[in-house]
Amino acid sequence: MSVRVALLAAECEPWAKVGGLGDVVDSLARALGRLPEAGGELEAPIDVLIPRYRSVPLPSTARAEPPLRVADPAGGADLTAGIVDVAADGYRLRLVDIPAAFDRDGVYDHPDDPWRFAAFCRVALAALRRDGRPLDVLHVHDWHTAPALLERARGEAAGDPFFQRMAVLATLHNLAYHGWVPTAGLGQLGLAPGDPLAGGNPFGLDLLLTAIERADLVNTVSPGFAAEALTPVFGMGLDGALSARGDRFFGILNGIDAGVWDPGADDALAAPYRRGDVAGKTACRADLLRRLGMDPSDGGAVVGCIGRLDPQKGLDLLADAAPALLEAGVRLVVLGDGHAEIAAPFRALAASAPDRVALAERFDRALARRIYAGVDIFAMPSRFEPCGLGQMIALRYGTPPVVRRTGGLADSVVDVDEQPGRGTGFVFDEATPGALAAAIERAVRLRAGDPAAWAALQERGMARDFGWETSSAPRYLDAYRRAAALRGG
């Protein structure tokens, strides 16, 4: 008998994407559908349910299911919600359409976010129940889908077999975002102060903690970060709860889709190239620099960085290191948006030296691809990084990364000086501008001083296989099996 699995998330690329969560949900769902060992074991296609935000485009092939009527989590008038089916690449995308909750600008950061996502979870579970088939495993992602655990607890208390059977795997992509609901806001979740489901905190409810405590299995997105998360420094106040789960908490390294991220077939690039034949990378470099107003004939190293302008990502370290790097002949290309105080020094540098520094404060898919292919060195100086995808994409595109030794960065990049025959990039330890600059300078020296060693470094990086089907998806299939077994399904 096949196992029915559904993924519940706030994002799924390309329909709704704010960060790496959207990439992971889409890539994992597609990979699960392609796993040979899953054939006959997983019911196909797998369901992926996300909210229908105002910004989500609907293809002409989208199909509306009959509307659903569910109780408002906050106790107001019943909600009438739609479910829109979209044929995705290897899975079934179902958009949960609750206009009062999601027909707004922006995905997050609304004052009633607890209610919005509680309503989403309630409608999504009602849609899955209406299908008339048991749900063996619900795979929830981050705090936005933690209200589904509250729904299961209510259903179990009522003796509902749908919820008694349903196992839950909770994947934590970023422990920095808890989904904190103060006591005054508990009504958005249909809870009152003192309700056992609200936990024992008199000040409110931590939705991420709720998922950790109530899921059958919990994972984060790299083994390295799973170990770090058990410490006060990286656990973000959740280390005790994670430790209490014992071997039911573990890490699975994210992957990337080798078909989506392929320099040999990337339409955004000026020229294709591949492992064993990287001649096209030279054309990509020249094209990027021309687009940015920089001199393509300058052979000095170009360092690229793509990510949120956020203290977590360490771009302030790069900004502080920039004057010394520029003095050494390095040029910088930065793509991302976020904190104004982190963007400010890059803006000033780009204004004073536009031929040396470029800052693009936006989300730009095509430019991101051109940066991965066109820069010489890729920087990811994160203070903490549950997994990170940029370093994997950079390796795939033949661009050696400079990363800090943390979380998934440490799991996926091997320092070339520590392991000369196996190294794929440059790793530094201290979260300081000096340590970052020193690591970049090591990369610059190797590129300039030993072209053969640099070419070998690129070759090893491009040979790394981070494809979902060969790395991460089989581990998730194992987790589904285990969760279902623990639940007795």
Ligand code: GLC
The other form holds:
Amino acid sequence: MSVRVALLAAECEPWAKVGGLGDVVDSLARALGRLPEAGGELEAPIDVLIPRYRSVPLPSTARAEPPLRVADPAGGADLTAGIVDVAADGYRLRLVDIPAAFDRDGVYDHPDDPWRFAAFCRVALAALRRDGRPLDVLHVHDWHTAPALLERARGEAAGDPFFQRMAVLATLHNLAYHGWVPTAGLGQLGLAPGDPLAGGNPFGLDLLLTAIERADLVNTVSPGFAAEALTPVFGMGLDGALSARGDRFFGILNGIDAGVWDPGADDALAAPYRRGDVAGKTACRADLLRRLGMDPSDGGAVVGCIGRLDPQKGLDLLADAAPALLEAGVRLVVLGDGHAEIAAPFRALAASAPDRVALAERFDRALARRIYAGVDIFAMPSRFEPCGLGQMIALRYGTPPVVRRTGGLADSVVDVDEQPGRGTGFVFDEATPGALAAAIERAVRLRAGDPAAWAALQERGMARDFGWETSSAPRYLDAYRRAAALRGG
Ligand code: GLC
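Next up, can you give the form predicted in complex with the named molecule of this protein, since the form predicted alone came first?
Whole complex next, starting from this chain.
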């Protein structure tokens, strides 16, 4: 008997991406389709459903399914929605086309987000149901797809066998975004205050909490963060609900797609290089620095940082550490978009020392690749990090990372001073500019003072295997089996 699984998410690279969620949905779906041991056990290709945002590029091979009519979650006239099928690389992408909800600029942060994502979940489930085959496991991600659990509860109450059978695995990528719906907004989800489905909080409904309480299994994206999430500091108000799930809440470390992230075959790079032969990395460094208006012949350490400009990422620590680092001859390259106030100090630094600090305030796939390859040291000073992908990519690109000892960063980087023969980077504890600067200075000293040790460090990092197939995709398959079994499937 093969298990039918569908992934429901707000992002999937390269069609719609704000952060790591998009990368993980794409690469996990592809890896699941490739699992040899899943042969015959997991129906392939896997379905991935995301909204058709205005910005989604439609390939000419896209094919429209017949339109669907579903009740608007907020009441009123029915919604007519389309489903557009796209043959993606290794899975089947189905774009849920609800123009009133998604034919707008931007992915998130519209005042009617609860309604937009409730409508998305309802239409997606109607499409999966129309396929005429039972769905064993629905895999939802973050708060955006939590309304699917309200749909299941309604379907179960109505005795609908499709929903009675369907198990749900909820993956939590970020506990900072809850999808909070104040009582006055409950109508967007088709709920009236006091409705048992609304959860009993007199002030409103927390969609992420709804997913945690109602899914058959819940996971987050690293074992380290799964442990941290049970504490008040990292649980962000959800630690109690997560503890209550007992062994039904666990961590599975994200992977990266080794084919997508391969310095030996990366078109964005000036020269290819690989483990054991990193000569091309020097050309990548020169190319990056030239593009940024920095002197390629200056051998001093260049530190790179890539990510959403979000308080989570600890860029303020890097900004505060910057003056001392620049004084020591270090140069900085920062790429990301998001909160303008997080970029402000880097903007000022780049204006006063354009040959020492570069800031690119945008989302730029090619530049990101050139930074992973071209800088000497990669910094991830996150305050919290459910997993983090940048450190894994940096390791694969031979760029030793400096990371805070938190969540998935602590699970994926080993400090070279703590474990000299095994270390792959530099780990620091306190979320302070001083602790970050000290860790970067350790890296700068090793690089300048002991080239052989530095080369060995790079080599160990490049040898780390974060491919999905090795462990994490099989663990998701196990979770699907377990969720289906809990549901009686
Ligand atoms: C979120 C988390 C990040 C994780 C990513 C993918 O962006 O903040 O730590 O790697 O999701 O799971």
